[in-house]
Amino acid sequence: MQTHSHFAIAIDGPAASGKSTIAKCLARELGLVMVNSGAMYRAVTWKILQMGIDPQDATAIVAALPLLQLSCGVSGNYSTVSLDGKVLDEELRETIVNQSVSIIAAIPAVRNMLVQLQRDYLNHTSLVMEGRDIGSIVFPDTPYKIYVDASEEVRAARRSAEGVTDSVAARDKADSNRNNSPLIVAEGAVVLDNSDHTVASAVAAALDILRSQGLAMHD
């Protein structure tokens, strides 16, 4: 999957770990852009909302996806997700549709679907792309592999503290246990342990697990 002079460097975890602010930062850091997984698949549980479909009615979902306006951009140095020509953001932390995501994207389908839009982005630019698959399945060869955990508690006190209301029990149950592309440690990632990190410290993890597995940096 890696392809031309590009390269993709991985970040995996569960909800609330701080993957996702790992990956800001180093891609800030490293100069590359930060592709949001997660992002996609919300903007595919919203609009399917949107739709009044049940996200339970997989079968109604799939015959959905063909009439999905669903594109991925880059702005500065963040992946964007557009339906119908319009920049999600906020739709995508509604309560509804963190309490469906993880249902509608278990769907074969939609992943295989989105799977394909996220290496779509390596033709274009090197990047570091959280979620709960990348290493796995999206790019399995690169060297370049996190995956980001951090205690139950820990992350559900993140998520309390952003007002976000689901059970992290739940989505870690879901998420490991689904049939198509479950959470698991991709082969050769390294475990970074965020419960008692800052995030300056996480990011000097990372850096430091980066340089381990090859990746040159200047100084």
Ligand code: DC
Given for the second form:
Amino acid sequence: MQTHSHFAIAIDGPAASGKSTIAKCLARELGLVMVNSGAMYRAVTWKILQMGIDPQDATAIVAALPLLQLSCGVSGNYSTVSLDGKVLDEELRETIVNQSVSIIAAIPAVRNMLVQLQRDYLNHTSLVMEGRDIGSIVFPDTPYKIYVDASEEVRAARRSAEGVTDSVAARDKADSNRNNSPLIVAEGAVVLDNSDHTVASAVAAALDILRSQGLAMHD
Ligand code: DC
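Starting from the form predicted alone above, please write out the structure of the form predicted in complex with 2'-deoxycytidine-5'-monophosphate.
So here's everything in the complex, that chain up top.
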């Protein structure tokens, strides 16, 4: 909840919609920290797999959560996720993580733990946070909410251009149909269709939306 002078810009949307790129550019443009909440779900997933726990075994995962040495920080203008004191990066994009992250992200105890860490950022800084439930659950009171969408073809092409094996359609289905904090267009969010934008025009459109939502900017 926003009880202090810091504010959050919530950017939600399906996999590979371009929301990370837009969130990064907005953060740079507005002088804010960009927080990638998906990286937190990916870090938990990576560690659970490393521990040899079956991603379908929710009981074992919940039991392992207190053992995880997970910490979230900031480097420059970007959020970081560390496990056992090591900042994770490339490992978070591994195919095996792509395949299991939606299953683990559907577990309520995992979400409760990570939502708390996400809200903690706001005690330290104003931010742009991207994810699936940022406007609906993490910061429902923020007036600044954008839902970035793009056609399935564009999203699949974007992932394969990145050289990553990722079934975005399967992940979106799981993320949108789960009982806890499914991907939705949050109340008050404006949809930005990013199917045909360049990065520059998408960021310009996002800035227009934020202005219309009352964000003061020094143009
Ligand atoms: O943004 P991403 O594709 O890196 O996210 C990876 C997965 O993490 C996504 O498929 C679902 C989950 N996730 C979530 O459940 N809630 C968020 N706020 C962010 C990500």
